[in-house]
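For reference, the chain that follows is the form predicted alone, supplied as structure tokens.
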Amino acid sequence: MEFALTHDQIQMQESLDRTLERVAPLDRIRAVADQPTPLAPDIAAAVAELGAPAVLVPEAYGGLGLGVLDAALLAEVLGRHAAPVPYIGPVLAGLALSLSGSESQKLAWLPGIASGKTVLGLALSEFASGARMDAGVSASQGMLNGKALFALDAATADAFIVADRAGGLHLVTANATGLTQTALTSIDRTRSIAELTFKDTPSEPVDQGDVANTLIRMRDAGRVLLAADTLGAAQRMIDRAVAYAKERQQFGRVIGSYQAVKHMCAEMAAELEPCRALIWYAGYAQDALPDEASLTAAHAKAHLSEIGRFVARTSTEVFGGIGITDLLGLHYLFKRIGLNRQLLGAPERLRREAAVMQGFIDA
């Protein structure tokens, strides 16, 4: 049995890659990262025109109706270019509404998400990262109180999907009374994250069907997308390191001819390449193998977190001292990999979750 991407999936990746090569060169990424808030409406519009935000939205609401594997393939390309566009937030919010939203919520929000004209942020970190029971957001009588940290794609969000500490989901508009957004500064200046503070903030419950399963589906899909984003960023760093090793000369020879540099590049490629199949399988499992979905998502993100960090460090070393300078822009990829490592669960937590799921340790 051959497990490979379809022609359409390859074309989808190549089309997005060509578009980002054109609209998101290094100078544009640098300009966005230097702003107080990483906003790039022109890049976001180009990505939306290709249908990226619509990937998980059902066709009945203007979306593409594809699967998590397809969403991961797009995330890989976005990571490759360190694209400063909202993606994981709207995609997972669309998944939440598709699975557990009321019909009126679907009609009100999903077509806008699919077109890219509406952006929904996501406040899922406390649930995904295992925060204390007294942390996060509480819900009572249609009102939210508390704090949600590391809300994704907050800067341009028109509304948020918020998980409360009891396992409920809520839709909150960005201009709701009692909601305060505080931008959080992270090492990754290509994406916006925020702290959301709720004080008697009105919300709509997203409570149709099996909400507990919806939360898990969102968490697992998010982990796969972050792993794919890391894969794309790491592959770009390898490609640039190899190209540099073929050009840079020292002592009358290109540095790629030295055994030590060859070994560094070969080891990076050998460590990263198997990760591609791991992510493909994890993405496929989200829709086709529900019994394996959580375990494969945890494995994929934990492993990519470690391999991504290794590649980021090693590829920078190939460049020598110039690798850490702003001139090359490698640090945008380096830092994106670093933030991905922590979002929706660090590798240490994910390995523990995987051990519990497999019965190796108690919960």
Second form
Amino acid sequence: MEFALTHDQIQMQESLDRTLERVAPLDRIRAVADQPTPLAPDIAAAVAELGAPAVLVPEAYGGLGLGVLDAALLAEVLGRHAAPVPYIGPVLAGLALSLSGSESQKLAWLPGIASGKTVLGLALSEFASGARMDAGVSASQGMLNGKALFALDAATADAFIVADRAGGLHLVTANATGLTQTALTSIDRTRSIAELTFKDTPSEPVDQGDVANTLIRMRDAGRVLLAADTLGAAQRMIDRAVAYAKERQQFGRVIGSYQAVKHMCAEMAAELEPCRALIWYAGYAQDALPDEASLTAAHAKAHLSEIGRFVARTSTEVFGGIGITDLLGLHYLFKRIGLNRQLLGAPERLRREAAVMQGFIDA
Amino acid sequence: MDLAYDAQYAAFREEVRAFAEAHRHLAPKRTGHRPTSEQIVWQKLLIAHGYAARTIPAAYGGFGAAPDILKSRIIAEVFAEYSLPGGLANQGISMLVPTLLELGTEEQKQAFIAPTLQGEMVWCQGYSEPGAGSDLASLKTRADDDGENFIINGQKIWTSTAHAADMIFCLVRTEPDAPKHQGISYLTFSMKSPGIEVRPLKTMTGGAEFNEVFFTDVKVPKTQIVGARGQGWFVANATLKHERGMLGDPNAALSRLKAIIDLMKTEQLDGHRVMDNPLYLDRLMQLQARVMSMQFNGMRILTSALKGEAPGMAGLIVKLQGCELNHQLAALAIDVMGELGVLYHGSPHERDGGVWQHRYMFDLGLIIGGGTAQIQKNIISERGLDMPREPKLAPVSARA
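Next, give the form predicted in complex with its partner chain, keeping in mind that what was shown is the form predicted alone.
Every chain and every other molecule in the complex is listed next, the one we just looked at coming first.
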């Protein structure tokens, strides 16, 4: 029994952290966020160099063959830096292909995902969050029709993995005929989301093995990664608030010596620290404890959404007025946490799903 | 991460389960402040099997096993699984015994540890005073040296079990002129000593879980000091760390959560199960995520302990978060019962013996006791986040 990260896992986090410290400082993040779409090929290349998009890809296809916990630990560091790079899209699309792709699909796409040369976006929102407005994709005779909202990592995607209304998965290239991509502008300018419309768009089915199970594993892994991204962003916000409180002086003292301020910081730390154990457990469960995978993923995502929101607003308050300006760039973390909360199932939906999974209520 | 138990521990778990199966009929009911004869029999049985007093040397009445945190955890898990009471967990066993083992003389160990473990000698803790709560080191109960004895005068408060206790371990001021942390000594003495008066302190639960204790010229032989004279603050801190470990235990939250799930499946309103009310269900799920987090945080702390590492922030937050979580769980149980939730004192239709209201009120005391929530936040920010202490103001008397 050992509930701790391995030396390798800690090193992997530290090296990504150091790299992002170097290639993604605040002024670089600001420059990327000010563009119409968050394109940062230099940062994406540096992250890929360290193997981030390769994390779940099997070694036989050029990947690292690691688990969802490892992917979550990387997501945590990306969140910590509000890194403007595709991650959830390629990682989950790669998982879809690894679990349910044909051999030729794996050979065609997985090595590129692993090296970062190929980016895959992901249209899973209707399956994981429910359908808004008239969204939904239908598949018939190799053609897709309909609309997918909130497709992840869309801006630089070479292809998409798309979930249809009937529980099928499809691979569509970004330049396929009849596919229109409309960027959606969110509060978070470090990640791209889009609306995809399909009109008789040719696609390949991703249909090997138990596709229903593949969809669930993608959804659950995605929830753990988003929760981990929030953990990283929230921890950074606490670190910055505490550091500021030790420097900023008012009434002749550093504000961090007032209990009113100290207690805000203590409450944030007390709320966030157990979340770390929840993420570790949920990440581990995805590969090692299949019976607990969906429940812990739903709870991790829901709980981190709530605690993330609390930390985002409270840490901003510690800074006083300067906290809500653009000067310190705290808002990139604040908005990162805000986007994570809504994606792949908002907390109220997740808690209801968690109750259904345990048989407390009917679906 | 590897949450599997290896073969040795899996076998140990089966051994504990076999014990539980074979002896569950002997499990005593939980009662008041003094163990009943059934509880004493159960306690001796547990010690004999190594399920209580496990690591305490056999020479002092324990089982004498080498420390193995994992085995201790397995014992706790199996006992929870079978809803069996574990070994006695009173203040004598949880706080005095570890202190004596660390700092007591051989005579003190021989005299006190075995009867305390067996439930035959019951202790109370004399720490807090009316003027020394969060600022415990400012305590004023005096111990004057008459050559052979200390003569104790003063008052303690929040002394649970004092009316039923045989003995007290008590902090007193032996060096009134020394700085406040250096003038305190840790004494043990009989609660039957002349000059002790115990007054029950009735609380909002309707019970009297605590007492006030008054000392008037109580004579205590000077040999009954634990640790050196004037070092009592440091002796007590060795035990306070044991107390904080007891408060906020995630296993308590887990068993409460299970009980609320049962309650929400069985209680009905307008012919519908309470579980089918989405607002109550949402609160239940929020609390379940918190219980899970604290449980996993506990596994993380356990791993640190196994490796001999300090648990850091993961450990500092347990008392604050755990006590608040238990309180929130009790609040949900009351709320799902609606009007039934207020029934108490053995009223008709009362559920679970009114235990949820009792817990809701009693747990507020636990949020305050053992270092208030505010003191916990000071500890978290100062030790965990390295934030500065609030500067001291001049004493009240020196200000205009």
